[in-house]
Amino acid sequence: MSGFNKVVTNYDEALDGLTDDMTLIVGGFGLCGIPEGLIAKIKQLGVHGLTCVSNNAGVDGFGLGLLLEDKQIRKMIASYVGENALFEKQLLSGELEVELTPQGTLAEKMRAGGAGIPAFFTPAGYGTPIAEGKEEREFNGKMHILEESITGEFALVKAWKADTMGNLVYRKTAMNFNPMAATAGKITVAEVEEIVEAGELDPNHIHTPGIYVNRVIKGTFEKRIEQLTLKK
C-alpha cells in the first residue's frame, strides 16, 4: 500500500494498529454485508476489551459472535441482539456490557460522527429508559432527547467492489449500515469481493468515496444465511 493505492494483501496489514480496548464500528445487518474475514482475523489476533458498535452481534459461532467466544468484546452498542445464546448468557451474567440503541439513532450516531457533528436531538426513545440521564428539549410541540454521535479507532466494512483508491460500491441490501460505518472510523478497512483499477468505477455509482477509506483487502465470503425457510 503506497500513495493513493490503498490495497493491502493480507489481514495482518489490514488490521495493523488494532490493540486492546479500542472501539470498532462494524458494518452489517444480521449476517448480511458483514466483513467476515476481518472479524475472523480479530479472533485470531486475540485482542480484548473491545467496544463494538454494530446493528447486532452476529450469531453464535459466526460474525461478531466469534469474538464473544473468548470474551474479546467488553461492550456492545447495538440495536438488535436476539440471535446469540452466548450473548444472552454473558449479558445476564454481567460479563458483557450492552447499550441498546434505536436502530435509526444508531445509524445517525455513526453518520454524525463521520460528519464531525458531536450530538443531535431525536424523538426516538423519549419517555423510555433510553432517555434516562439525557438532555430533553421540545421542538414543534414534540419532545426529543440529545444523543451523542460515535466514532471508533477502526471501522470495518464490507463492500461489493472497490477500486485501488478505496472508492466503494455496495450491492443491494448488503449496503445497510456500511456507508455510515465507513465514515466513523479513524482507520477504515474495507473487505471487498472485487478490486478494480482506479477510474473503472462509474463515479455516479460510488456509494462511499475513497477519502473515507484507508485500506482495502479482497476477501472470500461464506455469505451464510441467518435464517432459512423452505417451502414444503
The other form holds:
Amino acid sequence: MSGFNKVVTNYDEALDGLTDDMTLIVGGFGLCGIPEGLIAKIKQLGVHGLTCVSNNAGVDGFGLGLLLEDKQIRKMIASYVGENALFEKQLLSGELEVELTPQGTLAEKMRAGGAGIPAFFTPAGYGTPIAEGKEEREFNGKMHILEESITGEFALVKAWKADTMGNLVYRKTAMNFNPMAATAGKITVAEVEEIVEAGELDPNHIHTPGIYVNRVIKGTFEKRIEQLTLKK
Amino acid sequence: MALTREQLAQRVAQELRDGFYVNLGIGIPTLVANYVPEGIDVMLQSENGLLGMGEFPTEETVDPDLINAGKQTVTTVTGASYFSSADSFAMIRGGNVDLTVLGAFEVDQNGNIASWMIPGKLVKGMGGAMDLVASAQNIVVTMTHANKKGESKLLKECTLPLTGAGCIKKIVSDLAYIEIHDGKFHLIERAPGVSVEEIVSKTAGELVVPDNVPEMRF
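For comparison with the form predicted on its own, produce the structure of the form predicted together with the partner chain.
In what comes next, the whole complex appears, and the chain from above leads the way.
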C-alpha cells in the first residue's frame, strides 16, 4: 500500500517542485479553511511571479496577505479583495494584477477545470463589465457568457481530517472552495488537522477521494477569525 | 416619514412565506432575519456553503470554522447542512432559492441593477452578487430611494457598471414599495406619511402611479 501513502512529514517535501510563475489554486473563504502552514512556507521559499486563484486575498499579515509582503503574487483571481490594505496599494501601483470573478463562476471554474471541462456558459455577469470580450449565447430564452475553466500547477487545500491515502473530510463552512480546489491542481497538497490510518474514515463520509490528493501534511492552525460577531 | 433601516427590514420580511429558502445580502438585508413573521419557518442560505444559518454565537459556542458570507461567526439551526461553494451556487443558479434580498446603488426601469462598482473608487469585487441576481426568480432590492446628495437611485438607465441585466422586479425603498414590469416602475405602496408627490419627485425613471396608493402596513 506504500504507493498510496500520501503523507509527507515536512513542508519542503509538501511543496517540492513549486517554482516561480506557477498558478496556485488555494482553498478557503476569507480566513476560514485556508492552508495556513503551506502559505507560510511559500513565503519562506521566496518564489515569485505567482498567479493565485482564491476567493479572497487574505488580510494584512495573514493568509495570502503574507505573500504580498514580498510581492510574490503577480496576479490574483478572486471574487472579493476588500480586506487588505497592502493589496490595495500594490493594485493601485500596478505591481499586482487582479481579475475579479463572480464567486459562483470562480467555484465553477475550479470544479469544471478539475473535471476536464474547459469552459462553460453561465448567466452570471451577462450585461456587466466582466462579460466584455466573452462569447455570448442564448439558451432557453436567456443570455449567457462563456467562461473558461481554471487549473493550476499546484492546488493547496485545508481539510479537517485525512487518512494516509489522501481521502479528505472538511469541517463546517471551512469546506467552502476546498473540494473544487483539490480537483484542479496538477499536484494537490492537503494540509489537515489530523491524519488517521486508512480505513478509519467512513467511506460514506469522505468529501474528497484520495485520487485527487498527492500529498498530505499535518499542520497546526491558528484559525484567525475575521469578523468575530457575538449574540447581543 | 421615510422608513428606518429596521422598518425596511420589517417590510421586506412581509415577502417571506412559510417554507422559503432565503439568501440575505450584507447590510439591511441581514436585518430581515430579525422580523420573520410569527408562524413562518424559513431557512437562510449563506453562499459560502451553509443552509440553515442561525443567530450569532455566544463566547462559548463561537467556532472559527462556522462563518457566513459576510465572514461573521454564526450558528446553525435544526436541519442545517454544509456544502461546497460550487454546490452553493448550483442551488442558486439552479433556481432553488425562493427569495434573494440585496442592496443596490442604482436600479433602472428595465430591471438593471448596479451594486458593486463605482468608477474611480477602489473596486473590492462582486462576491456572489452577479450569480445571485442572474439566476434568482424572486429578488427584492432594498435601498434608500435617493442617495445622500438627494439624487434618485431609481433611474431611466443605470449610470454605474451593472451587476445584472433585466433581473430586478421588486424594490422596497425607504419611501415606497415599487414593482418593475413593461420597462416602467410601478408604485404599489408608500411609506406611512410619505406623499405620492415626494416619491414621484425622487424617482428619475418612468413611474406609473395608480389612483390609489395605500400606505405600507406593519
